[in-house]
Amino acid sequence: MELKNRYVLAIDQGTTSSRAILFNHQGETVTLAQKTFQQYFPKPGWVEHDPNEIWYTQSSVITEAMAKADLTDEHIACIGIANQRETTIVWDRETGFPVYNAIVWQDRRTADYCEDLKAKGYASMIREKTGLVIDAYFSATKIRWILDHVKGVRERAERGELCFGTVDSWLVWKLTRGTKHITDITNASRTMLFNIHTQEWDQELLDLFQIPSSMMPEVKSCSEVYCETSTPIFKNGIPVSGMAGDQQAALFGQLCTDIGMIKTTYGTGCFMVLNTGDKPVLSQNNLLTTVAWKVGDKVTYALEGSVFVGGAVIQWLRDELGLIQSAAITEQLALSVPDNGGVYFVPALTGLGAPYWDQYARGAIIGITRGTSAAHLTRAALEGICYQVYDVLKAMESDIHTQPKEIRVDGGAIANNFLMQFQADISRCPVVRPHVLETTALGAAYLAGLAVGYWKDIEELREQWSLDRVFNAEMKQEEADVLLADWHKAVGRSLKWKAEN
């Protein structure tokens, strides 16, 4: 079968669900399968996943997606992987059994340890080497916690018996029956153990966190043939040839391949990423300097602002409060009232990310009166997502000394027209929604396809990007300024809450 008549399988392993999407040569979605999996909250601020459940759900949706399209192995040109980043898994090199649950990127259990590292003066060194701030968000302190708190694990690690990996590493390990222990450069750059300048694991950081180097995966580029599958899911070996952390994959899927192009993903969290080209830009405004991708020998860097709770706040309203039946009705509810009724929702359910980086902030709903309704709370939650993205945008503008021409958006929440319009109103910047909403998976597919010649080059990919709608600011500047002033007052109430109480 001619290569271009085959399909690219994208594995999109996210924080709340595992998905498999098949794309054709035109970059169109052929079929999609998705399964949610259990979220574990053993203690306040702790978030865990079962690594085996991640694999079971991911392998299941791969099979389902192929069955839906009536495809066999012969129809698949290659596989690309995009994954939730920073989530930490440690497993036995011989048996493949995890020694503990996956500690999720949202988890806050190592916050005190992070504060201790800051107090000891390590912030500058870590920032210079990794581009990251010291925070429980990243993998290093999670690995250290597992080594220190799970009985016998440190000794096994020091004997070389254990592997560490982010979710991409775990999936490749399972796809190859334990013959490949690798990661890609974007996921490596989110561990707080990887030097983004030398592009190697940093021994000084490994020593600081007391992590044996034998645990670390081999670091690869984002677009090369890493291996072939050897799993019962497929009868024959299929090349695995593309990998990137979900936000970098989305930046690539949005074709933000020129310096200054910017995208925001609205998923469980919200992540704004700006292409800064072949040189890392050290933020002066509490943003992260990270690797966007490596294709061939060329590394592209980015600035990133991470909002920990985006769409997750809607999930919380639905699952924990029972306030709404589904995310789909939030737009209708928000539009059923003329404004937020003076209510502001700071969704610091797992602390606040950029630009605040407050591990001890907690969620706050302020301005409630007798007249406050479910519609007001829902609208305040949606607005809270946009305000957080605005704060990141302003920090980014300060770092690059200019306003981006547009913000390309992706993620499940961008189907909500109220959310997109409010974002444009607050940000005073055009919000651009593409036809293909699955840009994270598409980015993984593009990276994989380029490696095997399924697509010729990036220029061919640019021709596939198409516009759905542009949202321009309609709100008066004075009104936006009042809303933002009250938002920042509300944020002030939520900061350092846990530490002070």
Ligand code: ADP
The other form holds:
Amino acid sequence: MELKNRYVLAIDQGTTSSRAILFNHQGETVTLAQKTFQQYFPKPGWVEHDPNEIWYTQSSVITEAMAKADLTDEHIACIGIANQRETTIVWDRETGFPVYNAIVWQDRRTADYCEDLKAKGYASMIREKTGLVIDAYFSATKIRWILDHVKGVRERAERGELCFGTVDSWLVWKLTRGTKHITDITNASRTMLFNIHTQEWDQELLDLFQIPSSMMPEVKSCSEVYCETSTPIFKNGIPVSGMAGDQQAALFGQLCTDIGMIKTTYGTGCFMVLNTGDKPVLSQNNLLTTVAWKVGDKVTYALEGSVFVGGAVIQWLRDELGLIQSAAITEQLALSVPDNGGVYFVPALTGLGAPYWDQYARGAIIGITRGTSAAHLTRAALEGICYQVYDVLKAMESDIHTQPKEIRVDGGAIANNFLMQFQADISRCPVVRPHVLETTALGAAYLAGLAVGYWKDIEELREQWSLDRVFNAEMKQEEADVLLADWHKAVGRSLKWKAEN
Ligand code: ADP
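Can you now output the form predicted together with adenosine-5'-diphosphate? The one shown was the form predicted on its own.
The next block holds the full complex; its first chain is the one shown before.
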């Protein structure tokens, strides 16, 4: 069958669900299958997944997506993987059994250890090598926790019997029935063990965290044929040829391939990523420096700001507070009042990420009066998402000394027109919503397709990007300034809340 009549299978392994999406040569979604899986919260602040459940849900959605479109192996040109980043899995090289559950990126169990590392003065060395701030978010301290707390594991690791991997590594291991132990450079750059300048695992960091180098996967680019599948899901071997962490994949899927282009994903959290070209920019404003992708020999870098609670605050209004029936209703509710009624909602439910990095901040709703209604509270929650994204945008502008031309957006919450308009209003920057909403999966598909010649080059892909709607600033600057000043006052009240009690 001619290559361009086939399909690219994108695996999008996320924090709450596993998805499989088939794209055609025009970059259009042909079918999608999705399964959620169990979240384990063994203690406050701990978040785990079962690695086998990740694989079972992932493999079953692959089969389902192919069956839905009535496709067989012969129709699949290649496979691309995008995955939740930083989540840490350690498994036995012989048996393939995980030694412990996956410790998820949101897990805070190593927060005190991170504070200790900061107090000992490791922050600047780690930042220079890895581009990251010391935080429990990244994989290094999670690996160390497993080595130190699961019986017998350190000895087995030192004997070379164990493998570490982020979810991309784990999926490739399973797709190849335990013959390939690899990761890609974007996932590697989120472990806090990878030197983004030399593009190698850093021995000094491995020593600091007491992690045997034999555990580490081989680091590959984002677009090359890594292997062929040998899992019984497929009758024949299919090339696996694209891999990137979910945010980097979304940047690529949005075709932010030129220096200075920005995308923001509005999902559970919000993630803003800026393409900084072939030079890593070390942030003066607490943003992360990370690898955007490596295609061929060329490494592209990015600046990233993560907001921990974005759309999750809407889930909280719905599930914990019972204030709303559905996420979709928030748009109508917010527009039913002329303004926020003086209410500000700082959604620091799990601390604050960039640019504050305060793990002791807690959520605050302030400015409530007798006249405050559910609509005001809902509006304040939506505005709170936008203010956080604004703070990250300002940090980026200050690091690169320019203003971006536009922000491309994706993720579940961008369906909300109020949210998009308010973002444009306070940011004074056009917010651009594309047609294809599955940009993370599309990015993985693009990376995979480029490697096997399914698509010729990035130019060809650029023609596929199409616009749904642009939101331009309509609010007066003075009005935005007043809102922002009050927001920052509210943030001040939420910072270090837990540490002070
Ligand atoms: P993830 O990939 O992080 O699981 P998604 O990209 O699927 O997240 O987006 C889901 C998030 O978006 C949820 O947190 C949900 O509360 C929020 N969301 C979905 N629709 C809306 C909406 N219309 N308005 C505001 N938030 C929304």
